[in-house]
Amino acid sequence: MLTTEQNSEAQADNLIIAIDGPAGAGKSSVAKALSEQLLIDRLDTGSMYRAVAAAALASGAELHDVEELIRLANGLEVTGEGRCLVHGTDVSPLLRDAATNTAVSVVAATSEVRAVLVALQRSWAKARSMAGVIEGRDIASVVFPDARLKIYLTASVEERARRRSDEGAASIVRRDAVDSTRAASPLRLADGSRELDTTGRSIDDVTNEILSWLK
């Protein structure tokens, strides 16, 4: 655990940590273990997009309307406690459904909604004085290539898997073949980012090591 007098440090800079990766990586729980760390804010872009995508099932909209799933996008807010409203309804218990974990690809690759997204992501950390930890596909690549700490976590399939045992080995490679090769801010290795292999590791030994990048 950081010192007082780091926690202060982390507070009074710029500090946004960027972590791009796969679905089941443990970027989550790696995001939640720096926030409390470093007591700062963490923000999971991944729901934001799952939040649209719930909601656009949930109103029978199409998923190739475009025009419908940006209305969706503006009136998407995330609260404190991490809850996911948009126009109001609350529909975080949506967000590892089944059916949205097939659609939220389709919705993640819509050039439009990533714009509207972006721009929240980025009031959200300009809200906080550019510190937090943001995770997603791609903070460290699109939305703060200039983060002070740029992480990219990876896993074995079979690791993920057994992570995400809600959606299974066939899910997850499908998404990650949609998302590494979608045309709008595909899921990679940002320049500057460090690789961090997180099969068979303990969430404190692999945050561990990210906090030892800070000092």
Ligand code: DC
The other form holds:
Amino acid sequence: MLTTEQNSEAQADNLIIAIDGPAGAGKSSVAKALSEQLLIDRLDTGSMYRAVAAAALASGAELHDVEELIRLANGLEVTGEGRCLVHGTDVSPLLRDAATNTAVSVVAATSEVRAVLVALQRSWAKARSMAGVIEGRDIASVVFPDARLKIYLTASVEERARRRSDEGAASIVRRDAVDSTRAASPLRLADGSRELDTTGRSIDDVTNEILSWLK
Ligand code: DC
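Alt. form predicted together with the ligand, vs. the form predicted on its own above:
Time for the whole complex; same chain goes first.
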């Protein structure tokens, strides 16, 4: 149990910025800009779920083979440059493949995989003295409920589809539906999260608004 003094010290040290939201809401661009402005690292947790899905597809594993998915998740390493290695194999070039876009929803709905990746995400932050910009779907609701800033980015479906034109509107809508309705840590607006609609707004504009919330 922390004393009140230790607790307020921990709060003062906490520079975790949690960003959640559906595909194409602007999370990655805004996270990158915030990390550059604040000189802190950023972590794209979507790429971690993608890496497990891509590794499973590459090895021909059954997506419902939970033991195998856990084994792959335990072999995940995110490098300083944000590349994803699974048991030493760099799967980064496969992360945005159409097959990965489909498989990642199944992997992300597997609570045993989520437990492994959430632990990795918390260690990542701990190794950085609890300073970092972390984006995903459950960052404010599950991974870092005590983050200094909790942000939920949204944008119209049309704009999100335009930003992710390589994936296509139908795939985005399907993924969002699965991500928001699954039993394990669904995408939702967490308690204390500030919602921000990025439709028609520039990255700089959105980033500056978020930075003003830190003051
Ligand atoms: O952010 P993205 O589109 O690269 O994420 C890929 C998938 O990973 C997304 O459809 C849902 C899942 N995901 C998740 O369940 N939890 C996270 N923290 C991040 C992503």
